[in-house]
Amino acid sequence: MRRMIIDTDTAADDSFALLVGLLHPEAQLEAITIVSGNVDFDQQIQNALITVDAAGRGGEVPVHIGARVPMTRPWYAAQAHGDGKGNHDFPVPAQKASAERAADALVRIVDENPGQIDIVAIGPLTNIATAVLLDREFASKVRQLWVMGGCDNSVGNVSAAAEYNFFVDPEAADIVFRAGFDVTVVTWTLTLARALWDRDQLAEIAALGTPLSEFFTILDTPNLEFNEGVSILGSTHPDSLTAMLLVRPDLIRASSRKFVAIEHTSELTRGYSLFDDRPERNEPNATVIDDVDADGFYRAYLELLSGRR
């Protein structure tokens, strides 16, 4: 059983990652923290609460409001996937966001449970960096930090240099990767290679006919449409892959220790993630997932949506 906090900018695939934390038998989701990212901030809060409801867990897992803007830079919502909930009108959840701020909740929960809490960070790293600044021992008390971000020295998805999460708040990412976490990175590069689901797979999910598969299909449709408009032939699932690998490490086929650093001073390469596998040049500070069982991941998620646990 992995006790976890998911830090999220709740667009569609973030919600799918939340379902892993909410429903997988090897996951115990302690809290959800919201950070500015892909969608209008207040909508992100609602999307998280809607997802908790969809999982049948309403009122059981607190949702904490975090940083509404990056640490030093202006912020804009990418809106690549609509409003993050499939542009669908779901019932208004009865649960409300917690009054405790996200960074305070992160510090408190980890401090009360040193060495027991994993953090899955699937948005910009503003909340995690803020927690580091609040408590200098925070990183050493987190069991593992799993980060979805970066593009392993390859072309990014928001600029030629950068993946979105690191681009939005590179200063926060720099703080986090210098803080001393036991950190594992799942990149956008890996997503395109191993977490891209085509129309046949999405049709198989829809054919399950469960409330969860219907919820998935509603949320995923704008993701698929956007991707096909930019010649990506399927829907992408980096966030749910990151959450699933934490509870299903058997799906990892290859990983490596690398030095990871994020560029935050150059506007031309803002958010660029350097991955260096030469330990004689730079001491490794992260485990990078290099390959996964793509079909195994898809099948594990299919089972989650089927309602079989």
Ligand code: BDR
Contents of the next structure:
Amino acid sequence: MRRMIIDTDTAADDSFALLVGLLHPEAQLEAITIVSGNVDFDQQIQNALITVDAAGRGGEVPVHIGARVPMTRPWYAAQAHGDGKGNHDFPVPAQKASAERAADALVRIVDENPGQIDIVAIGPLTNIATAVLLDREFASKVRQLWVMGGCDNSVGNVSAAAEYNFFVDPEAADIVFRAGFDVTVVTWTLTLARALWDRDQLAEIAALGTPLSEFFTILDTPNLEFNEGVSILGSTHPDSLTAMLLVRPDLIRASSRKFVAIEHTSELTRGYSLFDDRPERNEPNATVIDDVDADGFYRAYLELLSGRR
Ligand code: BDR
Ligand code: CA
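Could you drop in the structure for the form predicted together with the named molecule? We only have the form predicted on its own so far.
Okay, now the whole complex, with that chain kicking things off.
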């Protein structure tokens, strides 16, 4: 059983990652923290609450409001997710956001449970960096930090240099990768290779005919359409892969220790992630997931959506 907090800019695949935390038998989701990213901030709060409801867990997992903007830069919306809930009208959730702020909740929960809480960070790293600034021991008290972000010396999705989460708040990413976490990185590079579900797979999910598969299809459709417009033939699942690997480490086929650093001074390469695998030059500070069982991940997610927990 992994006790976790999911830090999310909730839209589409972020919601699918929340479903892993909310429904997988090996996950105990302690809290959800919201960070500025994919879509309008208040919409992200609603999307998280809607997802908690969709999982049948309304009122059971607190949702904490975090940073409404990156550390030093204006909000930068992703283009890939519509309003993050499939542009669909869901019933208004009874649960409301918690009064406790995200960074305070992160610091408190981790402090009360040193060495026991994993954090799954699937948005820009603003909230995590804020927690580091609030509590200088924060990184050492977190069990493991799993980050979705960056490209393994490959092209990005916002710019040639950068992946979205690191691009949006490179200052925060810089703080986090220098903070001393036991950190594991799931990249955009890996996502394209192993977490891209084509129309046949999406049809198989829809054919499950469960409330969860219907929820999935509604939220996923804008991403599928966006991706096809940029010649990516399927919907992409970086965030749900990250959450799933925490509870299904058997899906990891290869990983490596590397030095990871984030560019935050250049505009041309803003958010570029350096992945250096020369340990004699730069001491590794992160574990990078190099390969996963793609079909095993897809099957595990299918099982989750089948409603047979
Ligand atoms: C990341 O950016 C967001 O759009 C997704 O939710 C994911 O976390 C991929 O670059
Ligand atoms: Ca995300």
